[in-house]
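First, one chain by itself in structure tokens, the form predicted alone.
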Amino acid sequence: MRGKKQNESRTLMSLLVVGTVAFDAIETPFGKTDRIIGGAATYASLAASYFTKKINLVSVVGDDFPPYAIRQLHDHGINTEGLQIKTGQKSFFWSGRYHADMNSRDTLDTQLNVLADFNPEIPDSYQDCEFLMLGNLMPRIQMQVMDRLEERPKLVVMDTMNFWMETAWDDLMKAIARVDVLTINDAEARQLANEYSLVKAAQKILKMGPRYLVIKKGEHGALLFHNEQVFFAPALPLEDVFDPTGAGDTFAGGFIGYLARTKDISFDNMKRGIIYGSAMASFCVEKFGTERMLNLKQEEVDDRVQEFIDLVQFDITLVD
């Protein structure tokens, strides 16, 4: 009875988001940060919350987690119910410093404080869900998410990294073969499949399980796969690159935020998807952290979306 008073009542369906809310350290080319607020949930929730107003959170952090950080997330109108905080633990840690390109880095300190013992919980408000974005981290936690759902949302969208190839295999090809769409970026692909062809990489990943693929190509733009259709799309050139830290997240949460926002799954409005999740993205490089993604409006979106439609679209007449 109890499940389908629920059901009953999900007349407004959710996005929920999992994934880590940290502090990081960032040193580029352009400037060095000491402790600021990161976390692919946070770069996710904030990207997705100008598309959807309904965003749930699950994540953890110590008792040295600022509140204002917290409200920030209010703010955007994410709930933060989910949002577990551990008395006398500290929050996860991420240091790095990239390279003159802008592409590699060097992981300098990474500290799992809170996130070592993890064990997520799922607010019974949050048992809505019909978008669910899995951030990076242990393929078990993104497991026990799933687990802990009672009914399975209508598209679940998962992030991962080479370093759970590395030391969670078994892990994490069981998450992989339960979700929707998997997305990693091009090196992480090529290491999953152990194939250098992007297309050959593809065609073995997905069938792996995901029904979709994208992999993310950082100032390449990023390629979606599904069966044997593909489609590419560029990243926007910009004439500054501050900090590509959560680049990724933010683009995840783009994507998912306007899939969830246009309640289409079909390959033709993923396409859009992806290019919603570049607009984002390209954003969030132009400022260290989250601080771009924090006060956007959303004519500067729509305006940035539009750059990408007039970088790829033309009018073309085949020769003869």
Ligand code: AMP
Second form
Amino acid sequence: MRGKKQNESRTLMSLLVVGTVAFDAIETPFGKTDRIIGGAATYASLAASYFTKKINLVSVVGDDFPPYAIRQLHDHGINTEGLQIKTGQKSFFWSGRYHADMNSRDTLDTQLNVLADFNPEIPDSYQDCEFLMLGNLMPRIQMQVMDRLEERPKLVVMDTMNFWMETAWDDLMKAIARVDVLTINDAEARQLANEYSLVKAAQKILKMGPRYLVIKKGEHGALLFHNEQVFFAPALPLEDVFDPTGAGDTFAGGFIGYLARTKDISFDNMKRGIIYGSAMASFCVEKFGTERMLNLKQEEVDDRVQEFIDLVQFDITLVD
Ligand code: AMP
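Could you drop in the structure for the form predicted together with ligand AMP? We only have the form predicted alone so far.
Zooming out: every chain and molecule, the one shown earlier first.
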């Protein structure tokens, strides 16, 4: 970030989301999809849109990306001025197959396509960025976005995945060192820290730079680490999980969306953010792709959060 602009004071107020906007092909024990709309930034910005209305998207697609999918983002109040559409090029493509437990998956194919030489542009109207969600994509681009903001946002949350640990380790380390909150899944935390114990892994990762670490454990909930403190949120026990794709991004979008809405980045409020993120992720997995995230009602979100409260609330008196 270039430092404060001289003689100009901006009111920081928006949420900027960067990440992939993509086509996905998914196989689960319940079925198979061909090319459906996906991408880390798609899921994260849709989830956040249920909490805050000033969302700016930075990403890139090819001209194979359907206009209706961009309209769906607009319908959720997501500004796509920073979404580049590259003529004659193909959008990012990912395909994955879930195992029977739905908690683990294999990546079958990752085609960077238009992402390979993506040069993120930050429109002037995005410079009022108060909350920055660095969704999953090349760490080099995540850093470029931070560099191209004139003021450092109040909170920078970053998500990443094993693919970047395997292909861009040095950049990933540099990016992680600059963020406030890192969100990754349990297998990735183990890989990043080279530690099986998640507690030891968390201690190591917190030394890499972020002050907060969220470890997502799929159907086993999520852990938030900060200094010596740990908070745990369960995942809602669901009867049917159709497609976990995007659950992690949806979680991150719900988390940062809630923080942006409440403008409180204390540890206690992050705990609430984790519950909201978990609630949003629980919707995401109920249908294939983004389908469930497109038409949620406020009442459904409220009820789901209440289910979380009921799930973990108990009275207890310590025995003498
Ligand atoms: P999640 O299930 O939360 O890990 O996110 C899955 C989404 O991430 C899919 O919609 C993919 O398009 C996208 N994705 C998969 N691999 C990558 C990658 N290496 N970088 C960025 N986005 C990815």
